[in-house]
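Take a look at this one chain, the form predicted on its own, written out in structure tokens.
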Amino acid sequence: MRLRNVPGAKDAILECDWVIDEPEKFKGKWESVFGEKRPLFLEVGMGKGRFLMDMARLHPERNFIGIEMYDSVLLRALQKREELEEQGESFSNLVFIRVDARLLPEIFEKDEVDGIYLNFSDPWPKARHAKRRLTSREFLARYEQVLKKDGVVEFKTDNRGLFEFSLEEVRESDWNLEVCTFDLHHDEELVKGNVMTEYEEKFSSMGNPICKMVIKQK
């Protein structure tokens, strides 16, 4: 199915084999979707999907799931994947889910997920929306319900205010701060092997410092 210039994003998503419908049916058995049990990594709020497709290409020994709640955004990722597959690439270790991330514990079993990526998440700047931020203590509690004990959450942003909020949420929660930098691209060690997102490339080219943290459950 060609996904370009499809007038109805929702219909295109429903018809696409790369998008898992009713994902809660696979709770505890996601290896059946991929046909092979490998470490499982999620990107929550994957945007156009470049980061996750790059990761899937670099790490064929892992399975990846991109999570996005907006049809129009997910459609852009499907279009990008279609272009790459037409050029001969294959992503057998990557699928997508169109779902609100608040439902993660209904979709994944405890200890089923090895790692979670949060890249340039919506900052939800109004204080009354703090619980919607993907690094809020409410979301950290959801990640605890699906991650393995030694699983990590990796978060990158150019929003200093959101990063400082996130650091405070980690301090107030049952998590250890394993890695922290306020300027990733000028840290010679941490930037090694860094896979950039579209936003990261754009903001760093403008001179904006990129903040990154890696956290693990205590």
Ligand code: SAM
Given for the second form:
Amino acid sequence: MRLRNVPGAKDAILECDWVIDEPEKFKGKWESVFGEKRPLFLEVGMGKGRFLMDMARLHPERNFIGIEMYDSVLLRALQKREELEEQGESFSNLVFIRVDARLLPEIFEKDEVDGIYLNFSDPWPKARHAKRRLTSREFLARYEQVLKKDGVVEFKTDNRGLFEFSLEEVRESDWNLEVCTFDLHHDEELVKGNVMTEYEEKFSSMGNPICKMVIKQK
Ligand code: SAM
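Could the form predicted in complex with this ligand be shown next, to go alongside the form predicted on its own?
Complete assembly follows, chain above in first position.
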């Protein structure tokens, strides 16, 4: 099926082999989806998926799952993947799930996930929406329910306010701050091996500094 010719996002997504329908059925056995047990990494809020496709290409020794809650956005990632596969690429270590990340603990077993990437997460600027921020203490608690003990969460954003909020949430929770920079692209050490996301490309080209943190459970 050529996804770029399909008008209805939902129907196209449901028929696509790379999108896992009813993901909770695979809780505790995600290696069966990939056919091989490899360390498992998630991007929560993957958008159009450029980062994860680059990561999947660079790290064939890992499995990746992209999580996105909107059909229309997920469809853009599927179209991009289809385009790359038509050019001869294959991504046997990458699948997608269309779900709200609030459901992570229903989809993954404790200790099943090695790492979580949060890239340019929505800021939800109103205080009453703070719980929706993907670095809120509520979300950090969900990550604890699925991550291995030494698993990491890596977060990048150009939004200084969201970054400061996230640092505060980390301080108030059971996490250690392993890495922290307010200007990733000008940090010679930390920028090595950095894989850019769509938003990162856009905002850094406008001159916005990119903040990054890496956190681990205590
Ligand atoms: N990570 C991409 C990047 O850096 O280019 C996309 C960033 S975009 C600003 C944030 C994405 O996260 C949106 O596509 C949004 O739909 C998704 N998102 C926000 N909250 C989510 C949630 N609770 N569960 C799943 N996806 C979510």
